[in-house]
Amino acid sequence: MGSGSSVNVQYKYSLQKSENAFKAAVLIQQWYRRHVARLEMRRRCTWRIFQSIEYACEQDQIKLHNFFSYLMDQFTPSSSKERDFISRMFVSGESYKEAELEKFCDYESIEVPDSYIGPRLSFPLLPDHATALLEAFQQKQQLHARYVLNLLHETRKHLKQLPNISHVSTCYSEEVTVCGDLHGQLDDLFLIFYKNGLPSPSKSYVFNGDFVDRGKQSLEILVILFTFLLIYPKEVHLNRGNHEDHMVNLRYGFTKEVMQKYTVHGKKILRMFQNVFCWLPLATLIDQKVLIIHGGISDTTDLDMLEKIQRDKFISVLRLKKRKESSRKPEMQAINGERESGSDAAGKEAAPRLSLQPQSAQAPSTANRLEFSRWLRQTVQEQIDTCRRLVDISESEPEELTYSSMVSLKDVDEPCWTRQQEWKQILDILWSDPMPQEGCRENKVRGGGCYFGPDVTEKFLEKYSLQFLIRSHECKQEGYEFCHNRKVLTIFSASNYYEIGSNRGAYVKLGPDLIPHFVQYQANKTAHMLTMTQRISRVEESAFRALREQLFAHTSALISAFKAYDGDNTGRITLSNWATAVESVLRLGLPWRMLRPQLVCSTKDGMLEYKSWLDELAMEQRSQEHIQSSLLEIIYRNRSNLETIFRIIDRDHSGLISFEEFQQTWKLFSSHMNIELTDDGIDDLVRSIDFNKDGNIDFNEFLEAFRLVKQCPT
């Protein structure tokens, strides 16, 4: 009996011990799940902050373009000097005739000194040249300007022979590797080549645009890719992205990078890059089944039209939207000394398609010679353009439609509907994003392109007998992501895009079966040593720092919004009203109530003293004590726009603009801003901000002009 009792006690003890261990395991599991859930929630909030700020910045770029379009519409030049200035300001991306471009490039006249120790190129290029470039760039060496220009010259000649849509077959290589955005991050390209191997006759690559901007080594990436393109023209394929656009480069860093690295020949190199970008193919088709485009599609995307577009006309997709006849006509008449007559109905409505048949629009009366002459020339020009298209005859080097060409066409108004349609086709494939909802709508978040739903994808794939789409354009945490029932694949190759540890990079490999195989990586060694918690905390800190800058930049608007909820003028509002007011001002679509603990440190009785909170934000951002808070707010909010404007005016990219350019710019802005300055006032302003009295204005002095004008009574 005693032994049996002892066994029962031991059994109960073991059972109790196992039960406690089980409960402990459940508690640990619950704790771990809550911990992972909190980390995931923090990660998602951080991700939304970064993406919202990024897309808002892109939207600002579109708004800036629209601002300049408005200025062109509203400002009537009063003299030939002003007209020439506007033309020069807005045609920085104009096309050169072949002979003019050859003369402008003129790389043969640039001597390479004996002291130069970097890589040397000779054409035709060989694989050894590519290897030498890779080694040189790893050692932080720089390619001489002569070789850069020579490489761009040869690349342009090659790209001009390529179709708009490149065709790749897996029959000629074991597999095709598709890479997404690199954005100037050379380490990611090195890691891709290390893991996957260099381009070769048995290893094809498709690089899907956005090679430049944001990162610091965009130029080196382009040099490497163009070199491999010339060595293996059948195995290396490059698509154009939305950042292969000189107007975008002005804002996001590539223009600045080139001018810093090549102070003497930077202008020539930039001009050549602009021309090379417009010759990049628009898409790549693998085995007639997988379409690779940078952004996406819309419900009007037409591959047949994309194949026939003269892609070199669109040097900047942001600035080729031709003004409507109704808005251009008064200015044309003012320049020509004419009075405004009746509206031209034919200019408002676009014909649905080109035709050799006479247009239905009735000819003006022959009594009005000017109107009849204009109608006759337009009709003839339309028929000439139609014939050229139908028999595939084009000019040797078509000029980009620019403001100057609009002004010079006094009596001839070429049809704009075909170019408008072509422009939209390119804009959509470079700027669009997929969405989970059905349909197709304007992409107001980015400011360009559209959002397309799974139904649009399905119809498009069915129409062209495709299996799926590969696109880039969006940063993804894992480097890739499927959507639309795995019919749309996003691939993004720039790791640590927002911050170290924010995301992996990835590339995808396709064999003859067209089944995607992914390779993910982290190019930064620090990211490998961080735990998940450390990585999220680091990225989160960077995201909230950027968000506080955005809040500070909108201080004045926030105060007005807060006061709307503070009827008694107590200086205090509820946290709920705080969240609503902040979203109404910033419009970032963020969960402000969830983010509030990271942004609002302390509250009393659930109420926020908003003036004290804004003062704390100002203390964080005020880096220079002598700058007043209101001015610093203006600079934070507008610095990117102001810097872009400055670079547009600074056509030679010297970092300086002349007095005359500054004076003409202020005249141009006065039609849009609530600032009225006389010519004498502008002269006084330009002299007062030229601190070093060198007769030119740098960017810091340019910002000073906005400070002085801000203080002047309007």
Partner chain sequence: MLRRTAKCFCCNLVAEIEKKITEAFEVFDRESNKTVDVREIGCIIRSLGCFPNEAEVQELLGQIEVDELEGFVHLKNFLPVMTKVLLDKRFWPIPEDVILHAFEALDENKCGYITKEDLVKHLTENGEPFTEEEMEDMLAVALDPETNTLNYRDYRIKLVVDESKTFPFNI
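To test you: the structure above is the form predicted on its own. What is the structure of the form predicted in complex with its partner chain?
This part shows the chain on its own.
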């Protein structure tokens, strides 16, 4: 053993050590990467959950329309009360004629008390008004109803002069900033202005629709956007989105928000908004090269037609389901707002004279049910026609129109488009989504618009010599996303849309070179401070809560599905069958095997005791313990639809409906959905949720009782 060998030992030792260190590093890296991959999987699954539930909700809207169709076809009311009730459901109310609008929604008579400390607007608006509003809203103040109405009147006047497609040029203001959906999230708008600067003669903005619904500050956003629109008409451009539509607002929160904030004048304000929405331009074109629309395009999108349509005729773009062929007379097209008195085109039967009130005087006695139900069907049909006329939804098959009927509606020198075709143009640009596959097909998920493929985009861009499209309408995790070979850009500006940490918002800036530059953000301090793991956990928790609610809402159907796999009635099924069964019931297209560990806690030998699993789910949801769980399930499953129906019934937007109306609604709905519930059952329900005040039901309270307590953002 000389010095040589000790060097050897030392050398071997350090070699060993570095080998060990190497191996250790590899192990740690390996282990860590696995952790990250798992997180990534969880993140994507969570995203899928939210999206599938969101789209399933939109599909609910279709079910709602089916309900109305069902009413027309099937229901025979058994009392005059019920008859009145149904007709009330379908009478939409006042017309939209301009003079009447001005009179009904007048603001001048509204006094502003001295005690009011909020901003006072005077017209024409100045930049100071805008800053005053921004400050006021930051301090959670509310703009007085008088000024809201005044602003809306002025906005309407301005919008009426604008063409359907706004033209923007980057040579005037060097850059144009395009923002996507905001959905009532005022914090995001503030953040955009903070990072990018306020609109000004040197700062142009395009806001691409969906300013309202879901978030709680839709009103404030609209006030701010309209204010800037009036102050800087050359620099600020607004596109209509699919949520700028009163039918959609009934369901997704804007109607409710306005009524809660403006208890006295809310109805007027809503009526004005309804009208202003339909005057919003449909698209924006930058330098004749970049088209900005809210949803997308279809293979029939025609910019020439879009430019010439009378866009204000389309107050709501949603349409009711096509009626069954059997007993319907062909629908007449009518010009919005005017009462048709049985004008008939060649070959059509005269439409009955219409009025807006239920014709109670002429009702046959309820004793003769057959006659009565025929009368009812006719009356209800008339009311629906009226209703449709007022919202200008046409139902005819295009092929059924005769030349003369078209001529009777339009001036002779105008092109012979049908109302149907015009409507489709608007529907497509507001509701369509891009898809990776080629072609163009109906967007059944949303119930409107198309899925359009890269070939459709290519053809369209070529036809109109455009470079690319900018659209919004879909939430994207990074706030923006390219598709169709970078020819379609989706820009989405509502951050944390599903939950805090779920996604970033973004806006895009275009200079004369038309190369997009993106800025992303997330409007919540908490989100910044969370680590990736925590962010994912939080969003995940929220997603799974929503998913468990969905599962609960389908308890009965799930039990049937599970039982099909449990022939021997052991009460247990394999986890594999669990996954298949759940997908067959919920149809959300989710990776259930990946999600299973989060949904099913305890298994035995790879088998699940499904009854107790469902009971566990029920335990979580039971906010009202004394209500029968099957009833609870029904309410959960149909909550959105119920809410929409309530809002339609509640025509004065008071949030209150009478006890009878509630009973009626429930009865109608349950008969349509084949739900068995006796009158006693309804009484029990009402009694147990002690909300009956003076015979009126605050349905907001009713629905709140069944809403999950959402985690409060800190």
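Keep in mind the model is a prediction, meaning the values are calculated, not measured. Positions refer to the first chain, counted from 1. What we label the rigid core is the largest C-alpha set whose atoms superpose within 1.5 Å from one form to the other.
**Q** Taking the rigid core as reference, does Arg44 move its C-alpha 2 Å or further between these two forms?
**A** Arg44: C-alpha displaced by less than 2 Å between these two forms.
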